[in-house]
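What follows is a single chain, given as structure tokens, in the form predicted alone.
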Amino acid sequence: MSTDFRPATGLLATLPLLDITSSDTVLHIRLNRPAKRNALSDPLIQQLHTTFVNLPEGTRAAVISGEGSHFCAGLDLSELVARDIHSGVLHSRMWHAAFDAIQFGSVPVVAALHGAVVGGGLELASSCHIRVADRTAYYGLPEGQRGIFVGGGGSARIPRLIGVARMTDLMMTGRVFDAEEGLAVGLSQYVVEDGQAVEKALALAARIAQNAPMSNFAVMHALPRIADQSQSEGLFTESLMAAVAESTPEAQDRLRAFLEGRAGKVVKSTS
């Protein structure tokens, strides 16, 4: 990790089960259970609650990796007990608020995987923008063989990756992905070495945190939802959060410079 990166302060520096450290603009949170495979139980998953409702001033993006040899092996089963019906769909809601604050949340995060992306890990990483594996990476949901159903968001999420019918095949069948496989079906969008994820994750979100905020914002709040919407009501979403973005003073600035000739085309990366 960057030397620029410095322990978190304040709030988040009271969270036991996560490591937090930033730089002036990233935001990097580690789960921190590496006996338990960084397995999520509720304090971790209200510990996550709690950091992405109070990121610190100045953030632009964060990234979320896994302390030890995996990234989050899932549900931490030894806190699973017998709850009456209300009791497991509150317990439900409270995954989904977690998850929410990240994909809905105020800026891009990227998921730095290896080892073990299971059950609710898998979960968690497809509340991300964008997933970084390294080829130690596997994936799968093993909830079918323990008589359980997905219940942090797995089943609104996944499908939009991968399709109903893989997810059903993982489910079912307790089908394994490996990175290459998780790539090609979509589950990460880059795969690197073994142990360059954190690397790759952060070097990405810094690129992030250099795209105006606004439209950032537009992208992580106004997409998901255009593809949920019709043609024509998703056409009249994207006009208005396209005058939105561009209206901003920020985007203004951006575009004069490249008029002038101040700000570099796009070209084809070699890297």
Ligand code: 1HE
Given for the second form:
Amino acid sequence: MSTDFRPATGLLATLPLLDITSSDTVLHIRLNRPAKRNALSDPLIQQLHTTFVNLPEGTRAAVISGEGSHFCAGLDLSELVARDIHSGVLHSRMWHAAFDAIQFGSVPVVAALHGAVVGGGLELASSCHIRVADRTAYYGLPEGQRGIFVGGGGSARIPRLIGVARMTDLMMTGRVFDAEEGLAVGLSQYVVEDGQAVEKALALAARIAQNAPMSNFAVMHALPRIADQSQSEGLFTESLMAAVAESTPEAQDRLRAFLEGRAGKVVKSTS
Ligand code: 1HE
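Can you swap the form predicted alone for the form predicted together with the named molecule?
Everything in the complex follows now, all chains and molecules, and the chain you saw is the first one.
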């Protein structure tokens, strides 16, 4: 794994609410509003969107983490006061555009979670492809207590991770899952020791960056869509995606490498 991370240049260096660094293939995006617990203001959402539609050439995977004591406190509640219906809908659609650019962008994204991962912060984490939490992480959807509803794609993404019943519980009762509970219900895929989430996420991203880009594309774009399709349509989509992926020169090279004994075998994990 490349540990040589340099400050981003060009457009990505001009986004004050994000601290962005990159290695040759991995972009690390830190939410950089720690005094407000990385609450998602309009400018912060727009800067995330800008980042994911302007990834530097050569980027193969990304990591999102949060500066300070929490990953993200969700929607910046100071911006919500006195918003009319039309601007409320547009605001939600702005979040959808930004988080769609993450989920259905060009590279896999790993979220590194610690402290509060609440409200819109959980919606942001859910738009990433893999979530790594340290033991300080906790998850909640305080929208119910605040008298509002999710608006950043949470109602579509979070039930796909944990089911409608669990999301209903989080929203109606104010229940909070700790890191271990989050792992058990499927909010994260990994739990690591305190302060280790970024390191683990960067290691996973470096590993993901070595995959054939078309394989990563298929996983990001085809898998969730197939899950939304009927079995018959899903199988058809799968056949098309499989044929596209296996016909790329990179796939041909990788298959040949295995057959000629030049590629790694699948072995039992040691960790
Ligand atoms: C904020 C926000 C925020 C903190 N919007 N300013 N989200 C919530 O309901 C969560 C609200 N926040 C909290 O429960 C707590 O702040 C935390 C548990 C995340 C962190 O607690 P703590 O003790 O570390 O920090 P703090 O003292 O509460 O907050 C530090 C500052 O950040 C303080 O401002 P200050 O000027 O007094 O220093 C807080 O006001 C500010 N702050 N969180 C605005 N969320 C698209 S729909 C999505 C809907 C939602 O996301 S609803 C869930 C909103």
